[in-house]
Each structure stands twice: as structure tokens, then as C-alpha cells.
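First, one chain by itself: the form predicted alone, in C-alpha cells.
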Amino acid sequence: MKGLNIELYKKMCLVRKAEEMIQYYYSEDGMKTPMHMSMGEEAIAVGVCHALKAKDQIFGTYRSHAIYLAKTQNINDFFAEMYGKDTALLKGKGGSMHMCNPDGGFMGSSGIVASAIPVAVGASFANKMSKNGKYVAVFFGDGATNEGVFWESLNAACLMKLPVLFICEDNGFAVHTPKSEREGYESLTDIVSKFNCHVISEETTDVEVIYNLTQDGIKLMSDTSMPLFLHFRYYRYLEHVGICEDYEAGYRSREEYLKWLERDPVKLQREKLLASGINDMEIKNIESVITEKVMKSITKAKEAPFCRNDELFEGVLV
């Protein structure tokens, strides 16, 4: 397991020091989109991207860095996309909120609340139609499972056994509203379970725990094509939109934050390294590489042009 969990520590990496740098860089204003970050999330994108096969497809909300590097590993392309240049596949006109790589498997994020799912499980049943093997799983926050279309999605997703996982990533806020304030049931899970679905549900900052749990999902959906609802806890480190904290804005407290980083999912992970047998020096080098990585691709990033005014609305729907 050993060589699994270093795979996973690097993609948990890669994410956190990608955000980290658009954290130090957003004040130049060379990135003009607004940043929704996965801050505090890297364990559910990573463990489940990483039980998925290179063929599965992905959908994504607003809030979909770790999941698009996850899935795709694809750094260049992102910092091209936060910096709107011509050198990335959407050349600039997706933003952080509209990210998009069919080719790697991440086939799309929206900046609507929930409006990816019916999507995902339209390409799920015409994936079922061509027999290609290929799962799709989407991404969305507890906040989505509040929106009508979730429930209708999941309800032709089940009648029709489609081989879609429906990933809820937890985090308690529907943007700054807790769910005492906005739902008249006790358990999201209960509700679901009553589908003809399969319901999996931990609270874990743990990837490892979580790429075994997906894993033995997916080994449930073959087994009875049925799909599959995911559904784990997590704690957004920074506010809905920016890179800042937000806990001065009175909806939660930075006890409660810090109370989660003791269990940090990239912390634990490094632990989880350490106590394998891997020494500090090893894990350094690791993360030097990947800071070397992403510290080149902002630097070509920035460095690239931005589209021709004549190329402006091209492959933009208006």
C-alpha cells in the first residue's frame, strides 16, 4: 500500500499547492475569475478520481479545482484557464467556475447549483446505450441536494440503472446557510437509501479510506448495475467565494476550522507517509517537484497571449 498512498499523498499535493500559489498570486489581478477553492475537500476528490479508470468521466460545480487536477493531473491547462489565456483548451472563457477536459475525462463544471447533474446522467444512460464500460461520476455540495432536479436526477438514475456515482461533498453550508435552516429531515442518507441505490456514507478526512470505500462502490455497481451515492463530510477552510477566511462574517466559528485542521486531510496523509517507513527527505524531494510543476505552469501561464478580439466569442454560447 505503500506505493498507493505516496500516489495519493502527490495528487493531494498538487492541489493544495496549486491553490496555495493562487492564494499568493490572485492580488496581481492576472487571474481575473472568481475563485471558489477545495480547500479542506483534496481527500474526497483525489480518493475517488483515483478508484475511477483513466475512461470514467466527471462532472463538476462551481467549486472544482481538486477534482479537475485530480482527474486530469493537467496544471498547465488549469493556470492557463485562472490566468484566461489562449493557451488553454477553453482559451480563458471558462474561468475557474467552467472548467472543462473531455480528453482527460473531466467533462464539464457549471456555475449553476446542481445543473450538472441531469447532465452527468444523461451521459451516463448514453454511455449505457454505446456499452462502453465507462462509469461517470458527479461532484456537487450538500446544497444541491436541496434543488428539485437532484431528486429528479437520481430517481431516473435508479429506474433506469444507470452506471452514475453521485458524489455529495458536505460541508454543512448551502453558501452561509446551515442545514438546520434549510431542511425538514434529520438524514440525507435515510432519504436516499429508500432508492434503489447503493448509499455509502463516512465521515473521514482519510483518502485512503476513501478511494477503498469508492472502490468497493463501484465493485457493488458492476455487480448489480445499480448507481451509487457517496457521501462524505468535509470543512470548506476558506469562504464560499475567495481566498480569504470568512469567519469574522458571524455563520460559523474559526473553532470549528480548527477543530477540522487537526485532521487535514494532505496533513494526514504526510503522517500516514512518515509512519509507513518514508523518511522527511523523501517526502520533501516529493513536494519540491510538485511546487517546481506548478510554479512553471503559472510562469508559462502568465507568460502565454489571451485570444484575438476575433476569436472573442467563439465556441461561447450567448
Contents of the next structure:
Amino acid sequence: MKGLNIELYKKMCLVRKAEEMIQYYYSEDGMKTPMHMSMGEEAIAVGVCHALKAKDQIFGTYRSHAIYLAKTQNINDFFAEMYGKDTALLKGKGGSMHMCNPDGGFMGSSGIVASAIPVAVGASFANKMSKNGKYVAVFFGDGATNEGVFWESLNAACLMKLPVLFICEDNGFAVHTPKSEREGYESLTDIVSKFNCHVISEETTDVEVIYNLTQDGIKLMSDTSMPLFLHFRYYRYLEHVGICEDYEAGYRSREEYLKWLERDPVKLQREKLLASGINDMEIKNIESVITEKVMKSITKAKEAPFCRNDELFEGVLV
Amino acid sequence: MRSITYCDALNEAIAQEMERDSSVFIYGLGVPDHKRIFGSTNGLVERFGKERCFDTPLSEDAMTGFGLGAAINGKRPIHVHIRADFLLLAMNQLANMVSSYRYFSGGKLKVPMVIRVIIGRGWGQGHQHSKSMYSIFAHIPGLKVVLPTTPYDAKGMLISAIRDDNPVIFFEHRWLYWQAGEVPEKPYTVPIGPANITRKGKDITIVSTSWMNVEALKAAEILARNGVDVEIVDVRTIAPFEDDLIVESVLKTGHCIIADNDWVECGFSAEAAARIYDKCFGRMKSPIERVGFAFTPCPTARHLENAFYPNAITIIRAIEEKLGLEPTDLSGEEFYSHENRFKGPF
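Having seen the form predicted alone, the form predicted together with its partner chain:
Every component of the complex follows; first up is the chain already shown.
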């Protein structure tokens, strides 16, 4: 499993490094798009996406940096879009919240909580109708399960036996509102498990565990033609939107964060590589290659031109 | 040429397109049930099976997003709502997702989706089963909004809508379902965009939408006997709204009444009036008049419902006032009523 764990580490490193660089450069005001950062969430994004095949499709939310990079690895397009440049696929029309790269299997992300969930279900229906064997995965926060459309979509997917993975990335908050202020029940997974779907829930930050659980889930889906609901916990390191910490705001504590930080997914995976006999130098080499790649993308994005103003009207209709 | 009803024209368009293109499918609450959306989905489930013609949970929001997902993955869904009012449950998907998905995919994804919606005037339908609201959707960039009046247009425009690579919201007035007219058997298209002059005249232009075209025609027939020559322009598409024929007509007649099958306030008639003023400024003989629903929720009791909806008489009185004519004696005239035809409960 050495090879697998290196691959997983590389992907998580790419996400972490990209976001560290966003933190570093954001004050220059070149990236004029609100940042909903993925820090803390990397193991879920990478673990699930790594279990999917290249042809499979994913949908996300406004907090999509990690899943976008985990799925597409397209760091050049990523930074070009953050800087709103002509070289980006979306030419700055989408920004951080609305990444999209259909050729890479990233089918889009929505800034309105839960709104991409039914779209993923419909995409999955089309795949089933075409018998192309593609799976669709949709990522959302636990806040999305407060929205009616989540339940509507889950119901339809279970009813229609669609090959869709619902991935709940549970950080306990909807913006700053905790579960205790939002939910009239104890366990989300208990309720979801009453539907005709498979439910897997785990409180782990180990990317390898998440990868394996997702693989198991996909196997269950293919054996039974039922959707899969994955529930993973994580801790959002930074503020809801923005590049800073917000432990001074009073709605959560730094102590809580520090506890989660002890099992930070990137750190955990690095330690695992060391324990498996890969030496520190080798890991540092991997890290510096990734850093260089990220830095190149940023330089390229900064140097790239903006698109023409009349691009504004392109792509509204066919 | 044979004459068929508006309802049968819709049905034929769907069946022929499903036959031609296996990516077309139709779904929505009640689509395959025994009522078959007033008969407009007759025979489809028998011919194309449950995979391409199916019922749904009561989940307008999710099932709209579902159509979007299928459309961006290469299918051509037709989603049906038996009342326009129910579309409000899907407003998030329509306004935040469906309309803008192409734009936010860098033009990579297309959204060939049709949403059929029935405007529910009937027999005491009340305030939640009778709205039109099409201007709300025309306000949003990225949606096409059409409202055919004739059986010929119903078939041709529905085929155009199904073949269109953009989301099209297709409004069908319940009373139009019984109107018959000449419709070719073979598939054909009527373009989305251009209006249609359904009656040539030189004295005054009536710009009308959906059912109000039928009322306008009745008004024109009555006034013709008094020597008033009315020109009627059926708008047919309000997004994208092509105003050339309307402007041309108003420049010719110098007078314009906009008869809209919806509320006047902030509605399509305001958009049409603004365009006409912009392009005909200083060349009109009188100000534009607008006719539409009373600005109230739709009441149920017959006499109140009749007061809520404008009709041919409303149009006749508006024309007379505009042209400075004495009121015509209408006592011997017969006007459209589904009093004996439509008994409910639906």
C-alpha cells in the first residue's frame, strides 16, 4: 500500500499547498473572489475522489477547492480562475465558489446550499439511462441536510436506484450555526439509513481509511443498485469565508481546533509514510515538487491577461 | 390539411420527438397517470416505456435540478407541471441553477431542457391554481420563455423547444387545449423568438399573449363590423423577446393596446410598452394602453373570477376609448365562456 499512500499524500499536499499559497497571496488583492477554504477537509476530498474512476463525475458546493483539485489535479486552471484570467476555463465567471471542469469530471458547484444535490441525481439518472457505468458523487456540508431538497433528492435517488454517492462533509456548523441550533434529531445517519440506500459513517481523518470505505461502498452499490450515503466528520480550520482563523469570534474554541490538529489529515498521512519506511528526504522531495508546481501556476495566472469585456455576454445561451 | 386540437398537437410533437431522438424523455407528477396531463401525454408510456415517461415524487425543486443534471449529461428532459403555480417550488433551481449553468461551465455544458407549464384558468381555480407569471422567468437571463396560442404553433414551437440546446419554459393555457386548427402531420418547427401577425389591420395594433390572442381576435371580428380594422400581433416568445414585428405594426397603425394574459404590474406588458416607446417615440397617435388581470389574487366565485380576467369586451372598450368611438352594442354577441364545457373538479 506504499504506492497508494504516496498518491494519496501527493493529492492532499497539492490541496494544502494551494490553499497555503492562497492565504499568502490573498492580501495582494489579485484573487478577487470570496474564499471558502478546505483546510481540515482534505482527507475526505482526496479519499473519496481517489476511489472514483477518471470517468466518474462529481458535484460540489462553494467549498470546493479540495474536491476540485483532488478530482482534476488541474492546478493551472484552478489558479487562473482564482485570478479571473482568460486562461481559465471559466475566464473568471465562476471564481472560487463556482468551479467547473466537465472534461475533468468536475461537473459544477453551487453557492446555494444543497442546490447541486438534485442536479447530481439527474446526472446520475442520465448515466444509468446511457448505461455508461459512470458514478456521480455529490459533496455537501451537514447544513445541506437541513434543506428540503436534500431529502427530495435522496428520496428520488433511492426510489430510482441511481448510482449516486451522497457525501456529507460534516463540520458541525452551517456558517456559524451549530447543529444544536439546527437539528431536531440526534442522528442524521439513523434517519438516512431508513431509506433504501447504503450508509457509511466514520469519524476519521485518515485518508486511506476514507479511500477504503468509499471503495467498499462503491462495491455495495454495484452489487445492489442502491445509492450510497457517506458521512465523514472534519474540522474547518479557518473562518466560514476568508483566509483567517476565527477562534476569537466565540462560537467555537481554539482548544477544540488544537485537538483536531493533532490528527490533521496531511500530518497523519505524512507520519504514515515515515512509519512505512519512506525517509524524510524522499517526502520533502515530493513536497518541494508540489510546491514548485503550485508556485508556477500562480506565476502563470498572475501573468495571464484578462479576457475581453465582450466575453461578458458569451455562454448565456447556446 | 387536417384540423386537430392544441392538446393533440402537443401530444403529437412529444411523441414524434421521442421517436426521433432516444435522449428525449418526459416526466413529472401525473405524466403517466390515467388523466395524462389533460390528455397531452396520452399513449407515451405505452409507446416509450417507464424509463422515458415517468411519474415523480412531489419534489418540484429536486425534480427540476434532476432535469438539469440529465440535460448537462446529454439527455433532453421534458418536465411537466400541471399548474404554473407549482413552478414556484422550483424557483431556486430555475433561477440559481438551470438559467446559469451554461454560463458557469464556461460554455462547456448545454442545458437542453423543456419545462411544460399549464396556466390553469378553469372553473373556480382560485389563487393557487391559475397564475401565469411568465414574465418572472423572462426576467432571468439564460431561460427561454414561450407561450404559443395556436395548435400549429403549439406543435412547431414544442418541437423547437425540445431540439433547443437551452432551457425553454413552455406555457400552455388550459382553455387553449380545446382550440382546434390546422396542423401538419409531419414534424416541423416554428422558431422561438419571432412574433406572428395573426390578423392584418390598419387602425390599431393589439399586442397579445396566449389566451388573450383568442379574445383579441373576437374583439377584432366584432369591431370589423363597425369599420374598425384591428391588427393583432401574437407575441409567442417573451424571452428572447424580438420586437420588430410589434414595432413595425405600431408605426403603421399609430395606436397600441397590449393585452397580456397576466398581471399588468411589473409584467411583460411593461417590457413591451418600454420597447415600443423607445422605438416609436414621437410617431404614435396615442399613448399605449395595457390590459391584464385585476391586481388581486385570483378569486374563486364566478362573478369575481369574471371580473378578474380581461376578455374581448375589455379589449373592445379599450379600443373604442383609444379611437374616440361610441360604445358598440354588445348585447347580441356571444363571448368565450367555458361555463358549460368545464365543470371541474380539475
